[in-house]
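Let's start with one chain on its own, the form predicted alone, as structure tokens.
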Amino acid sequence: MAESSAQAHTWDPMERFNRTMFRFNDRLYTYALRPATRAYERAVPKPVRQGIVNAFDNLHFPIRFVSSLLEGRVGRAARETEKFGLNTVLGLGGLIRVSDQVPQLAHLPPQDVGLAFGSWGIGAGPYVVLPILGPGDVRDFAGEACDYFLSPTNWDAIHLGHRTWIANPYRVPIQSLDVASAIPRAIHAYDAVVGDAVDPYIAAREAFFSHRRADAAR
């Protein structure tokens, strides 16, 4: 990244609002989104659960490969668009991870657009906290939506290439587990982060910060 410093990995001007969006997102987690996961991974078993995630995982593949490209690192497009055929074609659609016992693709590093904005030099922006959508900072966010716009579950709703990608009847039930599936993943990350701590919104900022700072040194 181009930061050279943690104070501009830490740049949080809008404290006062963030703050209240960190409380309001808190009582969202409390009284919606950790009851259903509850709920969810007591009626799902949990190899059932992993296929989803690896499924979906293997769909947003296209995400990992123009981030790549965008980085310059077309070595690193061409793994994951070999993972991606093997996942596909082996493990039935990526329910089943092939490619873990692959040596060359099993720790293949997180990658999407924010990522390849850093490595561009653009600067991250301020901390902010969005309701539901939870921390990031102006450059990840400005990623994720292009990462929208790269996810396959998403083409029909941008009506990219003006053809049906997903069948009606189908379509909003993928893109609702598509969300779903990785709920249960970051609430058990969040309260790994916050739950002990004295001032969780500190927590859940640095967490944030330095796990964005690994990603992107991987």
Second form
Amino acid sequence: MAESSAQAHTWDPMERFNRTMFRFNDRLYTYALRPATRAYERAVPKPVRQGIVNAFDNLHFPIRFVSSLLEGRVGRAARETEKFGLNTVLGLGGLIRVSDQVPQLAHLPPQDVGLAFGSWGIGAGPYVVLPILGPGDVRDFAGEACDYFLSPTNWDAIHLGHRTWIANPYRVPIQSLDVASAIPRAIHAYDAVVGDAVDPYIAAREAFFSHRRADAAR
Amino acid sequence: MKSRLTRVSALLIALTALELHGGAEPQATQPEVLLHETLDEVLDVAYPQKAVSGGTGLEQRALPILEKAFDFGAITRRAIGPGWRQFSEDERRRSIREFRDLVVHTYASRIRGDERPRITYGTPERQGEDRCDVPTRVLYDGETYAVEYRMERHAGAWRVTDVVIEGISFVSNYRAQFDGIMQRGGSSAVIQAIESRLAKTAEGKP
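Could you output the structure for the form predicted in complex with the partner chain, given that the previous block was the form predicted alone?
Every component of the complex follows; first up is the chain already shown.
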């Protein structure tokens, strides 16, 4: 059955450590991030919040473009470029996701370097829960490290040869806003997974693996 | 206008399915039509009467609608897995009733916010005579979610036996949770875990 083969992929040799980290993160969400999310959602109107999320998602284009190429999916990379161009030009720098109105660009599946590593046949490695960062496997955390360097929000400047073309003196505030704007979505996703769970740790672990497998299959 | 378009496209999907299957089944028994009607009914009771986000009232109103379309017996049996064989008749009845309440609560708690979700229906994928997966996309709170309903036909009636949200199967996820509990404490521990979860839910605790 599909369920048993899915569970066979779950490798959690550090479960005791992971459960401790899971409890730590759960308390962090309960006492800091969930109240902060509620305050943010009360203070900032929804269209503004959505605009910020859209803009950062648009800025993460290089992650999707490069990882599509790493997977050898040139057509997918072209569609990502089209989406980025459309949202940047017609969507006021990405604030408005104009691409949602274009059927072939509206539902492009997630793409990142971790998925590209998976497509090369690199194994997921053990399941790890890290403080603050949350659940993942070794391959995905390595992929996220690459994603970090591919995201323009983490760049100081764009150099070409010896010349600096675009300097980014606001890297730290931009990075902070990028991370902060992603927190409400992460909290809602976490609550949706563990909210009615009888074993929240297992629910989160299985949800992580199922979700990543589905991303890889798309 | 958009909801009319959605209804028209659902009708087209239903008609296409009828044609593909030689028109042998009456339209009312098509799984995607049943699903569409059920989800519409659930959203009708949730909006616009819904005064507050979520709310226990919604669960009571949604239960009779979901009971017609969801096979809670199959959902519970599969979520518990091979350990089901160790359940007595009474434990089976209790676990189905309590797990049904948990499923309905989980489902109702996904409906938050004041904006009615917009659902678009993809082409149903037949997995044999009596199995059909109906893919949908739910536009909700500015985000789009892929939600697939796995349906099966028993005694001529189609019922939902699993819901897969963004690749996460409801049945498989609970199965993984119950596996450890079953191994440690048997059927009574599983029922106790469901009861304890329901009690926390009633108190509004995470």
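It should be emphasised that the depicted structure is a prediction, and the values quoted were computed from it without experimental measurement. Whichever C-alpha set is largest while still superposing within 1.5 Å between the two forms counts as the rigid core. Residue numbers count along the first chain shown, from 1.
Q: Once you overlay the rigid core, does the Cα of H159 travel 2 Å or further between these two forms?
A: After core superposition, the displacement of the H159 C-alpha between these two forms reaches the 2 Å mark, so yes.
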